[in-house]
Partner chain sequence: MRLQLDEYAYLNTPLHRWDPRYKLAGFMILIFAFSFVHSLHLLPAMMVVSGALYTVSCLPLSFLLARLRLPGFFLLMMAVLLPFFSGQTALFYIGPVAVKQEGCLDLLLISVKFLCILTLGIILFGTTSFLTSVKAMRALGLPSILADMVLFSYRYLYDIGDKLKTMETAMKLRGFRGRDLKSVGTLASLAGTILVRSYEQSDRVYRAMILRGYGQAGGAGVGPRRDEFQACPRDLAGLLVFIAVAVLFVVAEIYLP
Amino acid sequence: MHIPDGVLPTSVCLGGYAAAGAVTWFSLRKISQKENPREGIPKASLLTAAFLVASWIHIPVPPASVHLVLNGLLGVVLGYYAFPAILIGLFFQAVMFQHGGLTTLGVNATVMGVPALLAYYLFRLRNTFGRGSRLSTGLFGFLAGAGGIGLAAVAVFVLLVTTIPAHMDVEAERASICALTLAHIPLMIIEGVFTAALALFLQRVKPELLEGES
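Taking just this one chain, and keeping to the form predicted on its own, what is its structure?
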């Protein structure tokens, strides 16, 4: 999921930084419009740490291996805080563990952070089917968790397939990228179930922790 340095052309990396800057500005603007913008910072810090650690939990899906991302979960719980949280988490993953890269930080933040925001909007739709309904919370929690990682995997697939250098074996590279993308389908189910379970738990014990409930 994390695109390392040296894989994408410079123009794509610069475009990623431009997109990440625009989405960061949008997210911070939305956060500043809240009655108490600082209220969500402890929750965002905690989930940034969870995002940082989750990337080390690998799940073997032959012939590849995938790792947890949890971007959909961050969108469900953090709302507009999700994008800055993912950006910060990716920065520390790149600097501390060489997971991802600094030149691709903007691209990685965009392909994981934008689906997190979309997952947030998707999860908010549960209220149209009855506020407080456990069925709608579980269903939209699953869709948000699975959709977040699914959209990110598709975005990475498109980026990698369309930027394969001409001097490489294009067909072989394309087959590898397809296999890696398909390996994320089981991960979509895992993250969807995990997000739904957490959303149902929070709704029962502390519903104000779900973004949009307070």
Given for the second form:
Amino acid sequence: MHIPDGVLPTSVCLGGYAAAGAVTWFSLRKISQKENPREGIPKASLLTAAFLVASWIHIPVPPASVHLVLNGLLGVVLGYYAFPAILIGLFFQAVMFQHGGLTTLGVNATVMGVPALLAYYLFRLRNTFGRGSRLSTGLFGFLAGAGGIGLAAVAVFVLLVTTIPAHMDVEAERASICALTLAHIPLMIIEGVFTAALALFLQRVKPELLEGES
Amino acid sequence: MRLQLDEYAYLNTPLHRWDPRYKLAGFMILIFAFSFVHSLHLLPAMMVVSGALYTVSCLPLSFLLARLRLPGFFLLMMAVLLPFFSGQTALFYIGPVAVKQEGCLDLLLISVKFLCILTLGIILFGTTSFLTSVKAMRALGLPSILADMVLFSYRYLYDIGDKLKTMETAMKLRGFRGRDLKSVGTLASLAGTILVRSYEQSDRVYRAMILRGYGQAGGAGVGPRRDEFQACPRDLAGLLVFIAVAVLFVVAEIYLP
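Could the form predicted together with its partner chain be given as well, to go with the form predicted on its own?
Next comes the full complex, this chain leading.
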């Protein structure tokens, strides 16, 4: 799902950096409004590393297995720290594991991080239905997990298909976006179920991690 | 999970000695100039520049090749898709399917740009220790919250990775196979346990850091000291050479047919 170097035009890469810069500024501003902004840094950093590691867990989808993205879950647990966490996670993936790229870091962070922030807002809606209810945690966990990956997938495919330097006609582009998005519906469901299961686990074991304000 | 990026940062080459701030700026400018290229005529020049820089860096070839394995899957996917779906001019046929000329050229352009930019990125972070790279970013204006988060995450990435490995082994020893979708709940609990343990560890880390003066004026932090980086004219000359090469690529891209 991460767009690598060499695929997108420079203008889109620079636009991605501008967008990522704006969202990072917004997130840092929200973080700095806290009583002690530095208090959350070790927590958010350790959880960033934990998320990066958790995304390596193989989920069996017979006959193969997939790695999850978990951007929706990041939003659920980290709140406004989710965007910086995703930016840093993608930076590590680009420089250490060569997933994604340095020129596309801004674009990747935007398409993964903005859905994570939206997932955070979505998950907060569970409070209106009763914070302690397992049903609302499961339901909004599913919506946040599935929505996070779904929005990211649509954004990545629209970007790839419309800006890749390939000679495709408009009809073929439209068909590819639809096909690629539809192909990701099973992944959305798995990511949603995984996020819901994990949110329920955290509610039972460590509910303060679900406050989204760590 | 040992993929140390800076294991050759101790070497002594002009690229290793270059002031990290200038190196970061120079390489990023060149990387963006490469991403601007769309003319096939410039691809050999890009390969020469990347190859020459890699040679000067004295990083072993195996170091580069080991890092190409994962992104190789992306290139393979492109190689399967582009020649068949992009373009009109059929080069040849594989059974009833036409291999298109435009698609092959698109694939060549994307692959070469990808490999050259990747090589530059590996040189950039392979010739400086990670801590120094982050300090250089901080000196160039990276917000302190982000710099701190990068360093803490880097410090704990391997630690948590090893924890996950131990827990997966323990699950297997207890008979967990994880071959069907029913195991999603168990795997979610595994991820949840990783998160809870990291959360509790972060609490202990934060308390220890507070005791050592973290967040106080003049306390521990990752910001560069005033005398940490001292550039000499040679560092500036290096940056100017990189900018000149980048400008050459951009100008050539604009004026080449």
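Being a predicted model, the structure only gives us computed values, none of them experimental. Positions refer to the first chain, counted from 1. Rigid core: the largest C-alpha set superposing within 1.5 Å between the two forms.
In this overlay on the rigid core, Ala183 has a C-alpha that sits 2 Å or more away from its partner position between these two forms.
The rigid-core alignment places the CA of Gly150 less than 2 Å apart between these two forms.
With a cut-off of 2 Å and the rigid core superposed, Ser55 has a Cα displacement that reaches or exceeds the cut-off between these two forms.
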